[in-house]
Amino acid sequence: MADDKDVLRDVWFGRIPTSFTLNQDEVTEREAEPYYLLLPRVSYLTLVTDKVKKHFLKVMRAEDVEEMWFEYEGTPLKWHYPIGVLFDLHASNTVLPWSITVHFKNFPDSDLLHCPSSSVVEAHFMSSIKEADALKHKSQVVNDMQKKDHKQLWMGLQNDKFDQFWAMNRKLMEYPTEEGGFRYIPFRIYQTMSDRPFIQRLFRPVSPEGNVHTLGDLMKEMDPAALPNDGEPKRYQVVIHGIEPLLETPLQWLSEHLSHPDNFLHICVIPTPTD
């Protein structure tokens, strides 16, 4: 892969200042102060919130504690989406710190998956990596790895170790030069204005004629409503990791450098803020 290590580092170390506040309807023995954290964009909520849990358990009665879950302005936050995706999708135009409400009761089974331990996060993460490699390399890279290599990817993410993760993830980002890119680009497009979870279909980085596909090409085919017609004001932003890449950016480059650790390019389509 083209080695833009500074870009990879910037993506990895992206942080969102966040304030966690206990739901006011939860019974506590004394007042619960908010808890502040810098959340890694590339991680998952249930992986980085042990400190939040410990903080609030100090003021809770044991019989009032069930599974912890989070919401933002009435929307339960899906832990199996990367933190950066949740923020871009639901709160990108909010004033920082991002204000998340913590719950220990009334788990919304219809909206959220249960997550009793970090092993559930690991299983989800590895499943995504395998799915991405099936799209990129017909699963050949993941299948050639040993169990300890899979563990290295997971431990790198879990412990926030950039070098540990990328020493192994580099293999997942390689491809034969003559092919000009991956077989298919692993991507998911999320829309705030849609009931479906996301758009995910097969899309090649290079056209049959050998032309390099761009982010604009992908959006034109998968979500044309996200792009303005000539002369129209821009109604939506196409956001990856909190930024709007140029629509002319080659999709292959984006996949190599702006994918999340799960190897998917997570793209959020959000309404353009109005003054």
Contents of the next structure:
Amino acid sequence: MADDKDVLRDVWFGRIPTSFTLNQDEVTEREAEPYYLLLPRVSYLTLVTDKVKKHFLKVMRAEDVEEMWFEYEGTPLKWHYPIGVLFDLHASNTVLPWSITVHFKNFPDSDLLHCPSSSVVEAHFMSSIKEADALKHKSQVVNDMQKKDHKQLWMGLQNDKFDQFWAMNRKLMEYPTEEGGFRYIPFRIYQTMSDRPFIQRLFRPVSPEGNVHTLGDLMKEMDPAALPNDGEPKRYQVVIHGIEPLLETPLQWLSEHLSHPDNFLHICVIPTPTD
Amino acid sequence: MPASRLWVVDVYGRVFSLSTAGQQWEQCRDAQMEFKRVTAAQQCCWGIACDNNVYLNVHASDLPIRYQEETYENQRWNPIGGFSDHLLPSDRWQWSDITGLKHQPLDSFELPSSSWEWEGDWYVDENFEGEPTEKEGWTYAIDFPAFYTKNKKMTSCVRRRRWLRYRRYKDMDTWAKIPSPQMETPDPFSDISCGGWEISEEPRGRLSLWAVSLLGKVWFRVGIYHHNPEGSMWEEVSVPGEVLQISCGPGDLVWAVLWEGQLIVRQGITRDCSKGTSWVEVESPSPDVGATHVAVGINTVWALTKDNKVWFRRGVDSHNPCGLGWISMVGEMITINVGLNDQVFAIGCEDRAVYFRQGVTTSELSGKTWKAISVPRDGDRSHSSASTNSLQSAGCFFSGEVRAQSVVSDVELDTEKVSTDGASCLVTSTSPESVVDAPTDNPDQPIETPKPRIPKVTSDSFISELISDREPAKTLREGGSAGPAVPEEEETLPSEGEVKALSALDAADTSSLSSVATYTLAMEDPYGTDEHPLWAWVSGGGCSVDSHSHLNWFNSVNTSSLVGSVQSMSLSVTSAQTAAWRQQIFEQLTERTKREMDNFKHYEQAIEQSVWVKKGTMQWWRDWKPYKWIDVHFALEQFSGPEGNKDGILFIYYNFYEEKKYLHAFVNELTILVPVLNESKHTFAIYTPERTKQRFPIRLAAATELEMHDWVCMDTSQHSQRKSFYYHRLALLSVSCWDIFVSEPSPALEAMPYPTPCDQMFWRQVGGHLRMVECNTVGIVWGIGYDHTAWVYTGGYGGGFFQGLASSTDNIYTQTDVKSVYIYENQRWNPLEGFTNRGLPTDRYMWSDASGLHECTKTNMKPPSTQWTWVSDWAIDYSVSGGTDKEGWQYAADFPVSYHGRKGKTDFVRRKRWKCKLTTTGPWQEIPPIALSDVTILPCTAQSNVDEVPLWAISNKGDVLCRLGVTALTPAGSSWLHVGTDQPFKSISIGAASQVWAIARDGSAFYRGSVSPQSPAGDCWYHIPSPSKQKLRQVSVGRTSVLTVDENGNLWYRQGVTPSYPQGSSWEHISNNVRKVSVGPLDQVWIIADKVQGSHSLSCGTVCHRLGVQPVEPKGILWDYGIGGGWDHITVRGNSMEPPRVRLPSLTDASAPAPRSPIPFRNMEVNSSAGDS
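With the form predicted alone already on screen, would you show the form predicted together with the partner chain?
Now the full complex is given, and it begins with the chain already shown.
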């Protein structure tokens, strides 16, 4: 069971300083000032940008406003990825604050999902939790929860309530001691240079021989190219929550402590900065 | 875990042992001869050597085995010579025992055997019932047998004095021959088995030892006790036939095997009759094949038959020692043995390896699989290959990696897989069936493994048969797992180079269930066939393991390329390794926070912090009379900032005469939140400064235990500034209802004349479960559990009560403690039937608690919380005050009357005792093996980390001990030094100037002379008379002050203590109703007060602070009351924070800020009407 509160809190309270700039092509009545926010790494863009929207709507005419979306250096940002993942994937190793461009028209339907309200985020978030629990406990834990328990998880995320969230989430992090971990580890590996959105396959925390699987084992199995070859300089960074855990870190522990609130371990493989 | 040992004998009669913490068989070097059999207990090991004599090996301990011999010198006064040894003819002997009936002059005492030595010469005891006598130690009386006094009077016609001499058992850690007069045992012994240490509450050392002679007779060794480890004599026990082998469990089970193959079970073994009364026969497990071997534990019986099959007896317990029926188990064994905790060890029939039965728990006594113990012997060439060493240091998880070294049990790996998939678990590496059962579920199994390596011929036809009809890969694996195959491989031992190539090849094969390890093995064992350990006998009676123990016995060479990562992967790797990756993550996260947030703190938060309200219902102990639990609604409103720092208000809504009212408490003002044990409710008490003053906390009962723990955690995390939460200085510690709380002192705490009032101190829970804790100013903290286990604080926080969220991962260990729960069986006498459980209608429940008010039956008793689990069955408790009869009954005239042990009148009550064991986690680490009853640490100031800190303790037997090697860096110290005393002690304390004071069990005080850093144990005890007519109970020594508490709750101050005369001159009374005192390094005085008026049972045990203590007034002036609520223990010895100097105003003002009346009773307005709404 997740039992390292220091780490859990650091993960939860991770913030990315962001400056939102209105896209120059948008029609405004007067010049829009950039808007600065500390975004929770574990939350979702469309969940925490009401203020941004309000800020820019002040300078826009209602008829020019369609669904808001975000873009960073030409890449539309998928709101259904956690903010921290978007940042690590696209903008890590750049100068802070993270400069996001805000659009109100030309919604890129091919790249992004529509998100008309926060209930869509909630549905997405809850389905991720359920999917993760299907992998971890054959859905037994999440199915045993009541509606209000599900609500507590969501409200915890929405209102940034660490204790509220973890009071419930800890149940999702339990497992029978004799099994040494979850059934499968819910993880997603994102690569910037790949066409696939992410890698997600079945992977157990413990090998059939009883060995504990590590982050290194997972990467070796899923994305061997991400691991450095002997003698060669490291080409890729394996980043979770903006840090590079040691490859020998046990995967089960990572899953318990470094998963996002959606209970998935989101792993970004990004090129090592050359400078 | 104390390093206990598994004992084995190899086929050559050499004795080896394996520590539960160790990784190699250590040969018992001092055994001058070969042994046939050994039988171990935790403190000793018995054996039969090849000379047919019985030998005893008592394990060395820091506590010596000593025995006090005593004799009395009697004299009578006559007018001519005064007192002389001329006695009247009708008088007792001049030298006699205490009764005078037995003649025992000094020279009649002889050492019982050559294993004993005298500690010194005879000397006169100058202590009489806690009082020092005149120099010669005489006590006077009018006549023999009479009442003695220490003062000589006109009427004193006789006198006597006591002479003492100690003898000590010296043959520790060597095999000492047990003298065996020919008369006792006409024919030599062939089997031996010890056990029975759990049938009585005698201290460790009492054993039942059973032996079988070659002619099939059974013998019982009488009189084995702690003070007499050798026992006194052999007594023959008649048996219905010739016995082949016998087994005695830790409890009351004794089984034996007859030559004809049946088994016999000893009946009637009880606390009073460890020998039992009769035998009952049990048929052999298999009608055709007789039993050859039996092994019993507490609730388990295993047997072997002539065909080496293993059998488990179903339904065995102390009520039914014969059990119900046999179950056939897998495996072929030649010897089997049950150790502690019903764990099972056996020696394989084919390979002569020692197997451990994995997965034996109290609910599943038959376990799951056999697992071969595979560690090198200390004589073997060291396995110096890097992989071996690193793997061994990795400390593999017990149930995880299994690589046999001499016997590669790859099947185990399959077993693991099988069991995780929920299929049959009864698969072993030795049993042929298991191979059939084991699925070959891995298609890319090492089919490509080189075929020439298959051992084609083995010495065992069975194995070859097996090989011939298995597919090659499987065959190879089987060949590897069966021991006898190994010698065959020796013949085809590949050259060094080949092996390397092979390893490399295998290394490439990452899917590896491969068994090429066998060949590496062959390389690593250079001694050839006869050096392969072939075991003949195993005894686990001294081996404290259970199914959760982490053992390093199963590690071995692993040739796969995963070796490197295996070591760092295992979740149970050593804490240092854990720290490496965990530390790295934590550091990176901190760095990330700095990088991404430090410069942007002025940015707006994306999510506005709102109020989180938690609402629900609880029960509340109403503030007004009549007090009772009422249902209330509560609302906890919490506001939290971006960093998670919080504040909140707790509202409790209730109805008062149809009127809605509420009371509230600010979360930041809560000083402590304590769980209060209550049989039926999950209750806790909330204190605020105001509530503490009123001595009436808010008492609430949550619906579930989990909810209650959530509350307790909630509060704890409220106050904790994260990361500064580590208590480097546990200054003020209290123990309540077994939970440990700490308050961090401020300089103002001891300020003169305005100290911080006690009721404003914040308390936090530390985690763990202890009866008492002691600490000093450099942060050394020791604790003692209810079962007298000693623990040292590791510097972490959290553990069980934090529910896994609010604690640190490092330094948290499993902690266990034992608590006894008592229920009473009540019976009433009637003329027709005698005593029956039919009471009068007005009577109490026939099964009740001590008060008789609550019904408590054996079945409806629940452990106090889910942290507790029962560890024993109900058993009659004979150690009840007032005494009991043989069956445990206590008699009384009517129910609520004092009970006595012999039937006189009409009614009786008997009590049964159930022990329950708590398993929790906490930042405490056990210090084995000596059980303690008290401990004290020098409350030093300003010392370096490496200076040794004097630490004294008292064992639960009353021995005084001095711990060596205790420093701030190594708070656990290294070993005990025994300090001799004439009688058992019960309390000890060391002051800042190394002044050691102690209280003996008879209530007298002692001062230890000449204790200094050079002579840490001092030189001799000075007897200090106790206050008149009072027996002292506890002592605490601060910088200079010496305070004691007596049995009647009086607190005494030692007057006249000066550096040149440290013993002081007299006792001065300070206060009464004191339960415990703690004097700190500033001479500050804190107590746990008894019977402070307040809210019922809660106020029992209130923390109080003595105000006005200063050099000119070391006794202080009055008490300041702190938190109440069942506190048992306090120590302030970690607080040496000097108060800020303030100019003293006049003394009359001094009492103004804390207007409190002295202990014990304080008139206070308990809010008898509505609460503070």
